[in-house]
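Taking the form predicted on its own, here's one chain by itself in structure tokens.
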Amino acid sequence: MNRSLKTPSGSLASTLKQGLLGLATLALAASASAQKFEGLALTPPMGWNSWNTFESAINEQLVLDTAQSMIDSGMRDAGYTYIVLDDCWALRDRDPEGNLVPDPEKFPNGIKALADQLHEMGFKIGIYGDAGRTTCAGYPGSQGHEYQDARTWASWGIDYLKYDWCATGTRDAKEAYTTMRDALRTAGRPITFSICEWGDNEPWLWAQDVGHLWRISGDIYDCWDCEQEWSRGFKVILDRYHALKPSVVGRDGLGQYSGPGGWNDADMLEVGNPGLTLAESRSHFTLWAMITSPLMAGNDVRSMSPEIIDVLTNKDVIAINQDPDGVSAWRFGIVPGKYETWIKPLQGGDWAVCILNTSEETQTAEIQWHRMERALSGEFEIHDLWADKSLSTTHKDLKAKIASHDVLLMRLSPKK
């Protein structure tokens, strides 16, 4: 049968035209309003993530026990407010309506009930998703389900989304993460958006308008400087942070792209895990604080030693990370094979200065303060943050012995 399409005329044509114009206006308005939630992550997020220690062996009781241990150890009150469920929390298949389903053996009461309990305990809850067809462990990814999954997570009371990059094929990273950003915004619940893209597509150049933090490398591993196929020690990640994208304003590294509301993420902490010595845990924590990376503990907090609790809850070191100005440290100098010096400006005219012993032996580090005159103007009082003691002032050059892979962290305050 011959079917002809007739052009509407008169008032009907006018009505249709106005309707189409209205839809276009709404689409433009929606596009303009689609942005990440503002007011979140004004300082680097702090919390705990399940992956480094437990990988797939997570469940409701583990999470609740972890939360209680974080209260008992002082971690919650020190600022560790996010508890993040990483990969393997869901069933292998979606339900008939295409929804993600929590594994009932691991989470018999569902994620919303767990979220409610964590909220009552003074925490926020995070969850894991992936921009591909599957997650890294083979569970359902969110590609093609972005808006559905965002509504699901919002209905459960999720506060934080770690969004990975496995099984994405030829997908464009900026497009994929922007799609989930828009989906989260449409779902309506403010959710801190963690872009776990591994730094392959230089997210520091585009992610500020998309997420609240973005990974700069592959996965971390609990060692000093080892490298495996997908993971590496914290010193390797630190060197990557320093080396990438030199700044036109004289500060090397990625710090120039980071600040309140958007942070370079050097991955979760390995502090307290068996591959690191206590000195290396202290150095790892210190440098993550200096470069304003999120502080996401990855150890079993239920069985921490007192020394590791002291590292993770040191209020003066945390204050370096959480400084409201949010300026990241840069590597000021290096004595090859011996030690590095990192500096970071703080609110109110203070500075953080860190010396990291990179060698296998104790080193005597020396700072001639006048050589920092482009950064430090005037005389400063020096406080050793780990030893919690005064080190006089910058009127006199500093010499200090630092053990292998250990660190000296100082806060400098203008002398009154």
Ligand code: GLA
The other form holds:
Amino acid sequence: MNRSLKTPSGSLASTLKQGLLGLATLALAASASAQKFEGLALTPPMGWNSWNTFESAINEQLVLDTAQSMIDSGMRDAGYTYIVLDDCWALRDRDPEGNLVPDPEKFPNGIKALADQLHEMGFKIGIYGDAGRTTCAGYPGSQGHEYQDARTWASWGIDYLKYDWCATGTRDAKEAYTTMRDALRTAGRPITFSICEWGDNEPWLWAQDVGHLWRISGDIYDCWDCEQEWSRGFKVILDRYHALKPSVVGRDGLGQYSGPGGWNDADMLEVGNPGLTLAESRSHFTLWAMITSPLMAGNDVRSMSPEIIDVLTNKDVIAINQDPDGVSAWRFGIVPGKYETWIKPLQGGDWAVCILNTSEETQTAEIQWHRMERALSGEFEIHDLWADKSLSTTHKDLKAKIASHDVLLMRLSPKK
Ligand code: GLA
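What about the form predicted in complex with the ligand, after the form predicted on its own?
Now the full complex is given, and it begins with the chain already shown.
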């Protein structure tokens, strides 16, 4: 046996050993590159995306002005890190080598120069692609070009990819998104991967190991509950999020599938856009914070009102969204046609409790804390986060007037 190690079969053994070492090195490299992609979205990503307001009318100056306004308004320092170029940044054709080409009229210095500037300003940059033959607006998709496009984006310094689902024919969603995940990993730059297949293939059941966030519905629109063929108001998306009956014990809606590293994406914010009243913007922001959806602003931040800045930068509300435990809220109760209650556990034994007035009139909500005793045990101090004032304790029941489509958001902390 020993002898054979020194004879031709000995060299076979050494070849085998080298081969095994090689395989081990490859496996290590693969797990190192996988690790680079973990820890990218331990809390829901926050930023700004161009689509909801600007659609195809994007360019370098708009993006830089937006970045500056995000600094001036305090958004960057409140945590809005990603600036995402949505569809329509590229030319309609690839170059002769098959590379994607930024539209030189919109981005005269290319995307890499823009990425460098955004990085210097303290942001990360996101871009948009599509798993099919074309994007939703008809620009080149990445089907068959996944590894090439991932290398291009990595070489530009991209930090976030929103990857859409138009023109995908009979492609299998899990396979298509896994291919791009592997392409991004191979390209080697940590890129937060945003899956945008609109919830058609129940991504909450398979996307945890594929991307960092996944859309749960078609496109959001700046209205309360309108519903057109493709777009819908935030209340409609919220109902989809928790289609099941209210829950005393929680975690039975889509919320049970999201957590640190992988989030249900209820779509970009419409906060501050013309179709929403201020109360609706506040409710929309509150509920997206409660259900741990990414907070991607979708308004024109260059011209937003002070009231909208206050909504988008409220650090106590953002802290509900960014709570390190990452547990989503669930709908605890509904008073039909009047209001509904959502609750969310927070790190350290605190709770967020939110009451949304779903009616067209002011409502007086009555909260009997003992009805929540399976969630809240003991007495809690109550802080109203939008009014920034203390509301006594859960020792006595609470009556609160809430305007139409407005919200009461409370943080409960165990009484000391
Ligand atoms: C789809 C997406 C939107 C947006 C557009 C761009 O509709 O769901 O969020 O990216 O495509 O064309």
